[in-house]
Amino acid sequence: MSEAPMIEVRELNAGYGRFHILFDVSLEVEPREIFIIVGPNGSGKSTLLKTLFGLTKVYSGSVKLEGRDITRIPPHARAKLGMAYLPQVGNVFAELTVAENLKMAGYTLEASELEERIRDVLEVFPFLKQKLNAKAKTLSGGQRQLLAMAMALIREPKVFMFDEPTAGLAPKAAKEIIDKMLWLRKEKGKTIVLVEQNAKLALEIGDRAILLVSGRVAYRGKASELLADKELGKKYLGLKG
């Protein structure tokens, strides 16, 4: 018996109140794959990610997690089922220390289990050991993204959903974020859904991808084939031919 898709979306129409943003979007994300969502500005990429996590209004269509229909359940229930959503900003508690952020991430865990998981993530993100008593707002943009990733990892989700995590970062910091995603998939068996403005960077590491244009799917298939499609890349992604 074949494994159910980690995420399955069928003919999804969604938006904010009366503002219809996504039109008949369908996609499947397989377990342990890196799935890329790209498109020009205003194409609905972030809205799609928010919809997967239950933060928009769904007019019709469905969202399933491992075969279970989650279309109408709230975000906190999706988190309990194994989804982690990391928005571009506001993904850490700026006024709390790094240590307090890590503890907040695992507030539902028993104290002994939380301590163990914090120890584990500090091995994965060793720079945090020197920053435990620093407030999150003092971290660089890249460090804040890594802290958010560490906080999500404490909860051991099945799928990580990143909304433009490299936006505004220097190339070195962006590479570190991408390297950690690759590690999450390879070493932890996690599924990654990545919305990324830097299409080349994302498509180079992705397994499969969709291209959104004006809230509709304009391409669906292998990430490498979208990267190689000079016409779509030039027209919608700003890629050089």
The other form holds:
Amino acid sequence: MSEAPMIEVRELNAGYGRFHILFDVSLEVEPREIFIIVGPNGSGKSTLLKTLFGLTKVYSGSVKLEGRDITRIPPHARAKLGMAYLPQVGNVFAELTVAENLKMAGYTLEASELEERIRDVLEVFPFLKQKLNAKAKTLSGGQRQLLAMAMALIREPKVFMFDEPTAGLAPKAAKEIIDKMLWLRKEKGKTIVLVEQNAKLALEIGDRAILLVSGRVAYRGKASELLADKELGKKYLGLKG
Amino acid sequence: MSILPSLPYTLDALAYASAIGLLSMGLSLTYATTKVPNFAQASIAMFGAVTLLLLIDRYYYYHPGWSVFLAGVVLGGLVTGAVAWLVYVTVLKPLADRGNTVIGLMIATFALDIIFVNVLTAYLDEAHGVHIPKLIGASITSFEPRLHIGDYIVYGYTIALPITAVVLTVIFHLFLTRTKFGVAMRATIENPDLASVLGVNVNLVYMVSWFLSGFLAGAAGALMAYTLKGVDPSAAELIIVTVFAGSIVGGLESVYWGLIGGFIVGLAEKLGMTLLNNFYRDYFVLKWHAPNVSLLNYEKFMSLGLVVVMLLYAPRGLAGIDWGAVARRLGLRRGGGGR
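Right, and the form predicted together with the partner chain of this protein, after the form predicted alone?
Below: every chain and molecule of the assembly, starting with the one above.
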């Protein structure tokens, strides 16, 4: 028996209020794959990610998680079902300390279980050990993204959905984030959905991808093939031939 | 004559400033969580004052003692906390759920303010010989414990109010930093969406913030009755101006700065205005035969003047000032150029 897709989207039309942004979008994300969403500015990449997490208005179509229809359920219920959404900004509590952020991430866990998970997460993100009493606002952009990842990991989700996690970061910090994503998939068997402005960086590590243009799917297939498609790359992704 | 105020007057001013500080702190708390500018904060505090009045009439009339302050703070706080919680649950939340903006919610608190003042006033008018059979009028001034230090009489409330402000602030700080729910409250203030996604019951946080704000108001209101020399609910209409001034000077959304802002504004109204009045009396009335007008009737000039100055020079209040840069500029701290 074949496994149900981790995420299955069918004929999705969504937007904000009356602003229709996504048109008939369909996709399937398989378990343990890195799925990339790329496209030019304003193509609806972030909106698609938000829609998967229930933060927009769905006009028609469906979203399923492991075969279960989640189209109409609220974000906090999706989080309980195993989805973690990491927005580009506002993904940590800047005024709280790193330790408080980690505790907040496991708010619904028992104290002993939370302690254990924090210990495990600190092994994966050792730099946080020295920063436990520092306020999150004192961390660099890259460190904040890693803290957000650590917070998501505490909840042990099945799917991590990243919205432009490397935007505005130095190459070294961006590489660290990408390395952690690869680690999440390889060592923890997690599924990753990645929206990225840096198409080359994303397509190099991705398994499959879609290219969104004006809210519609213009390409669906292997990430490596999209990277190799000179015409699409040049026209929509700013990739040189 | 010295322009400096006497010791008892200074202590009275410190007590008044402490009460305003607690009220402003509560105002800032509910503004930070639910974004409602609560114009009923001072009239809600009057429930604390009425609770104290009943306490004295029922018990302390025959057993006067220092524990009246503790009982006033705890019972006044609990009763008023419950009132504030009810205000949020039965009025403000339903209005917010129906899509009312901050303006609508603010007007609702105006209406509640008028209702509370009138209900409490009517209750006290009816009260003589019925609800408070022993006390004459709403006066409580002869039932306060006091100390005799040298030539001075130090009234108990002038000690109790600052101590209450310090103790409640420490407890509140420990709650916000050491308890799971307190941290969740700070997280919700900063980013309710993220807190909700992490499993925090944001609505419960809002309800608790209203209860705590009411508790602070009730505790302050109970003891403030002494500084106002009696329980008069209509006094809330003047106090609310000072409470808002304190919260705005503090930065409106910062709980701790709300306390400090309220304290500064309260002190400015009492001590600042007295200094100004005494100066005017000594140098203008006596020397230059200027009209002998008491400036003490114009104490709101101080609080509102401070608001104007803050809005002009530090619109985000004391909380928005880069104190590190100020310290470096004054040569109090070494370091880089700051931001």
